[in-house]
Amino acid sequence: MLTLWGRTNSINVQKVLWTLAEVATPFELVNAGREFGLVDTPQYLAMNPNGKVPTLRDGELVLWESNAIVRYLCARYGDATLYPTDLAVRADGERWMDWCVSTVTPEMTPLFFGLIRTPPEQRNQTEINAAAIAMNELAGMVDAALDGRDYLAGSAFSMADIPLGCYIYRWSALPIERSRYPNLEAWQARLAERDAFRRHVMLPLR
């Protein structure tokens, strides 16, 4: 059985939990990170020298970095839809996964932490406002990309939708002003029809 170390309110762990539910693979969850500690122990650092979550063990294989774990699970336990066999479709999806890390995460991190995990009197409102504007522009890019397609990599749900789906859910639940993006909203509605998304991503922000 697979073992996953992490906590359910970590967005990077949510990506993996969502994927595990999509591929219907049994696993054991070991609570780790923040209030659970564990990530700074020698045993954990031997698996993941970053001291962060998630970490996945599958037999002799130990993986960290959430997007790498999502790719692995979809390739190993999913099907040709979740992990496209068409190289052009796969590259299209992987592009969005990498873009999520390189471009979305730097804007969502100060926005989410500033509004959800920082007391009001300690917030850097200038930083929050700048991140909110940037995220609204990035959401517009996704909306444009979804014009004429149901999912990020085409007509079928795939691994490409998982990382960005987690971030866009959080963005849409934050107490900020947002532009209306019909293609993005329709995509979110399709994700919300998936039981795995509702169980592991559509959670109270904390």
Ligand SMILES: N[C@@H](CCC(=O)N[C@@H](CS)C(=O)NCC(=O)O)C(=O)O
Given for the second form:
Amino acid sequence: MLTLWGRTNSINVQKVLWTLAEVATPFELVNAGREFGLVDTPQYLAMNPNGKVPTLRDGELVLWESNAIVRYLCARYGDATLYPTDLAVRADGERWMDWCVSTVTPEMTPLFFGLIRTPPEQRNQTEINAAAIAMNELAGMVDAALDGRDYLAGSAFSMADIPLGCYIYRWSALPIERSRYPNLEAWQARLAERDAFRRHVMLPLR
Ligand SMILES: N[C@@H](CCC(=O)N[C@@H](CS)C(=O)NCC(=O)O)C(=O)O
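For comparison with the form predicted alone, provide the form predicted together with the named molecule.
Now the complete complex, all chains and molecules, led by this one.
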């Protein structure tokens, strides 16, 4: 049985919970991180020296970095569309997964923490405003990429949709000004048809 360490309100853990539900693989969740602690214990640090969640164990394999876990689960337990066997389709999708970490996460982190986890009187409104403008532009790039295609890597739902799906949901639920992006909204509506997405990602922000 697989073991996942994490907490259900962590976006990086949500990616993994969503993926595990897509591949319908049983697992045990061990609460870890923030209020649950555990991540600074020697036992946990021996598995994940970052002291962060998520961490996944599958037999001998212990894995951290949420996107690496998503890729692994899709390759190991998914099918030829979830982990595309066509290398061009896979590369297309992997590009969006990497872009999510390198480009979207640095804007979404101050936005989410500033608005959801920081009391109003302690907020850095200048930082929040700048991140909101940057995120709106990035969302526009995703909207343009989705013009004429249903999913990020083409016509089928794949692992590529998971990390950005989590971030775009959060962005769309934040109390900020956003442009209307029809392709992006249609893609979100498609994701919202998936039980796994609704169960693990479409949750109140906290
Ligand atoms: N790049 C890492 C980031 C991991 C990360 O920053 N996790 C956050 C939660 S989203 C964390 O562990 N925060 C500290 C905690 O929960 O105690 C990944 O994608 O897995």
